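Just the one chain here, the form predicted on its own, laid out as structure tokens.
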Amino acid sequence: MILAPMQGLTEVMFRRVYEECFPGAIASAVSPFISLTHGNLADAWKKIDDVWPESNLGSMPVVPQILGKEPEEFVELGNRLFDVGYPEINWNIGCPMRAITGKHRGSGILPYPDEVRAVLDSIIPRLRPQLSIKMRLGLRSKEEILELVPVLNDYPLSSITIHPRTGRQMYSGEVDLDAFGRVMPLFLAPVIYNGDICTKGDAERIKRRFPSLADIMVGRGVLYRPTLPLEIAGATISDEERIALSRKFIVRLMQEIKDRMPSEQATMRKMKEYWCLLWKSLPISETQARVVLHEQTLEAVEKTIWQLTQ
């Protein structure tokens, strides 16, 4: 099982605490993307703290993800990451954010198979780490991925992760499992499924329907239910144990945030950002959970979270 990249959430702080609380539950992670920032590699290199090896001691293994389409900068950054110990990097051609897609980055490049081919033609011969890809069915249409199959099959990709929505859908609407099922066997590279796995039953249904999957990738489901990877792996966990483990994880993560963030305001914002998802693992109501979001001081946020996790 692979932890999905979620900007601001599945960063090294989260990965390290998760591995501490649930050792081995998640085999590996793809990092939130490092942006090539429109060719400014100096800026990109300044932002690799999240995957710097020393920062990831005690964390689960991670594959750095790159967002961008500038071949020279992509190769240089990828090879630098290889030099510091990463045998694989991931290319993000799935991000649905409009500020990104409008520049033919993320899922914005999916309607343009010739652009995808041009990037891969340029980087693959010079890239020392293996390359995997994370993508969607398309930007505007789920049919766009069909034009990309012959392109991606021409390159030695280590895997292709598919989130079966379009970029325009963002995270709304249903995942299109029929479209995923049609395209999955067409790819030569191993295919990984990502999207809306929030329960053990969700994972079991995906695995039954697509038995040839290389793996599954889980994102928000881990924040909604931190014990989910254990449950998917077959562990029997009672509701009492699940809640106790979730409480322990939340408290430990909040302490890590307090220890690592540079200011009280940044600490409070980060705690609230995680709390928006993590509270769902506790036996509390949405009304109770919202109290945290309305608190105006770090002391009040900490106190309320503490009370709700006891």
Ligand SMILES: Cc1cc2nc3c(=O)[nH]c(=O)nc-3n(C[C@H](O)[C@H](O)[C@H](O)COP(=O)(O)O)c2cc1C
Second form
Amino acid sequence: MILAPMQGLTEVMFRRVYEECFPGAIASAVSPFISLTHGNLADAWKKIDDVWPESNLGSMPVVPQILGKEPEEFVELGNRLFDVGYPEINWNIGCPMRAITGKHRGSGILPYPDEVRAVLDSIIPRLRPQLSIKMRLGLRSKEEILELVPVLNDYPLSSITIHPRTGRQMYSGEVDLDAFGRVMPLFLAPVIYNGDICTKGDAERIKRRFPSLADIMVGRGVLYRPTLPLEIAGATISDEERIALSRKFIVRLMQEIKDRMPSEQATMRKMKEYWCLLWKSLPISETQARVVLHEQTLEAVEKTIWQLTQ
Ligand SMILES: Cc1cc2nc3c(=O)[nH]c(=O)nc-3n(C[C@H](O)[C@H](O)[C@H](O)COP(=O)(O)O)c2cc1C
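Can I get the form predicted together with the ligand as well, since the one above is the form predicted on its own?
Now the complete complex, all chains and molecules, led by this one.
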């Protein structure tokens, strides 16, 4: 099982604490994206703290992800990442945010197979790490991916992860498993499934329906239920154990946030961001959980989280 990239959530602090609490439960992670800004590689390079090898000691293995389509910067950043120890990088052509898609970046490039080909033609011969891709079915239409199959099949990609929604759908509506099933066998590269796996049963259904999948990638499900990767791997965990493990993980993550964040405000914001998802793993009501979000001081946030995790 692969941990999905989630900006602000599955970053290095989370990955290290997760690995400490659940060693080996997640085989690898794709990092939240590092954005290329045309002509400004120095900026992108400064933002690679999240994948800096020393910071990642104790994390599960990670594949850095790049967002952008500027070939020169892509190759330079990719090769620098290779030089510091990354044998694979991932290209994000799935991000649905309008500020990004408007510039034909993220899922904004999906309706333009010629642009995808131009980027790959330019970068593949010069890129030293292996390249994998994370994508959606399209930007506006689920059919867009069909035009991309012959393009992507022309390059030696190490894997293609597909989240079967369109960019315009963002995270709403259902994942389209029929569309995923139609396109999956057309790709030459190994295909990884991503989207809405929140229980062991969800993972089993996906694996049963698509037995030739190379792997599954899980994002929000791990935050809703930190023991999910163990359960998917076949561990039998009672409800009592699950809750105890979730509590331990939440307390440890909150401590790490406190130790690492630069200011009280930043610490409080970060704790609340994680809490929004993590509280669901505890036997508490939404009303109880929301109290944390309304607290105005770090001390109060900590105290309430502490009470709710006892
Ligand atoms: C807050 C948030 C941040 C995300 N950041 C990224 C990102 O940096 N790169 C990326 O490829 N996908 C990103 N995604 C998409 C996830 O990787 C994943 O495709 C999506 O959440 C569906 O999987 P899930 O249902 O298992 O969460 C993000 C999703 C969320 C909710």
